[in-house]
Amino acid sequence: MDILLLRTFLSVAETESFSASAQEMHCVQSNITSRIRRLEAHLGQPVFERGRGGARITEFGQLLRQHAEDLLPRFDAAERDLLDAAGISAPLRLGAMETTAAARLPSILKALKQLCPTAPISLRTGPTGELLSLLWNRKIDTAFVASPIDENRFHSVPAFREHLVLARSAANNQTGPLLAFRSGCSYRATAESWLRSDGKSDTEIIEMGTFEGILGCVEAGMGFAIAPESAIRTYHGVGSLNLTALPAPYASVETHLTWRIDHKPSHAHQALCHLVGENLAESS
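Chain structure (the form predicted in complex with the DNA), given for this chain on its own:
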């Protein structure tokens, strides 16, 4: 039972498709067929039922899946740990909210690159909910997300304290619809609860994909947005925006650097923790 077969099996089990798995595994589809067949030949039982809609896992496959989902992360964790100990930095797969990425990460990542020049760093942006899900599925190693964080599933250290402000067009200072990220964004949740408490629960909400886009629309007077002040300050057109602090319980939001509770941080990860710790200390 080779580890590549297990990995392929899990990939197919998750995607429920041989062809999708082939893309995920960066190989041609016939390889997936061949690997799954090898696995089935070795175990003497089919693990997928192939049919019209793709591949559905069999009952026996479920048993294999339980074992595979236990074994593979252990294997990967061991390998990461060994490579890290050998000085071969494992890639640090980072996640961050788009606002954090815009306002906070440039300086942090620059410092991190100096501390760990050999560690490849990748960044994936998304709302808090999506990032937590990526963390849980071990697609990323650590992420900057808005608190609070489930302490039973994640470890975290405080990273930044953000001040939420209401951004409106300076020229045309009337409120309109709320321009927000898609669901899962914690700032949007904060904005919505403030609106509710303020008796404005019928405010129209327009979802947009990028922070730049939202601020552009605000600048054009299309509506208002709620975002961390630090992020808005990075916007090139910040001068034509009217910023107002939110009232007390909604104004201040803490961003945490978070990772799975059973994830052993690599050297680069630890360095990042130190960096945000220092950063927080000097800013307070």
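Numbering follows the first chain given and starts at 1. In this text, the rigid core denotes the largest set of C-alpha atoms whose superposition between the two forms falls within 1.5 Å. These numbers were taken from a predicted model, which means no experiment stands behind them. First, how it differs from the form predicted on its own.
In the two-part rigid motion between these two forms, Ala68 and Gly95 are assigned to separate rigid parts, each C-alpha being placed with the superposition that fits it better.
The smaller of the two rigid parts turns by 17° against the larger between these two forms, as judged from C-alpha superpositions.
Give me the form predicted on its own now, not the form predicted in complex with the DNA.
This part shows the chain on its own.
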């Protein structure tokens, strides 16, 4: 059975949409439709019912989904082992919080490419909650996320210790609303806990999509942000901001490199763990 057809089938099953699946798989919708038709022709049964509400999986499709969810992880593990054994490093699908990607990853990824020059490396950014979901659903291989980590589902190694600060405009030192990422961001959760402890649980929260956008609005005096000092220091307008350390126990947060407990790390993944360990030792 064609592995691409199975991947496409699972993508449609998860998104319940041919168009959303096309976006996820970086192709046109007609490709998705063609693959599903080929799969149904091969099996002799419909796997989806198409309608205005999207693509609803059939009873036969549910049976196929069980087998596909069992087969594809084993195929991916075998492919990683064979590519590594052949001296062609397997791809590494990496995830990271946006602040980590901005402040911590450039030097580490440069060193990783020197150690594993043939390993294709991709990066997705997002809040901790979203990254853990991507890990669990096998959309990425490993991710930099904030602690704590569910040890029953994930392995992890310490990566960085971040010092959280409150950032305000130097020109307008008013606090205003909290500018933050959407729910699922660990730093936002820490900020909300600190505000509650300080009797400010009614503080308005304005959600924004990028770290650069958040700091730009802070610089303009539209509100304040809570973020790692290391990430804020990379902002081009950091000289226009006032930074104040948060009080304990909110001031320090650990970032971990995390992966599924049943995921076998590739050569590039192991090299990344080694680099992270070296970096942590040097900064201690």
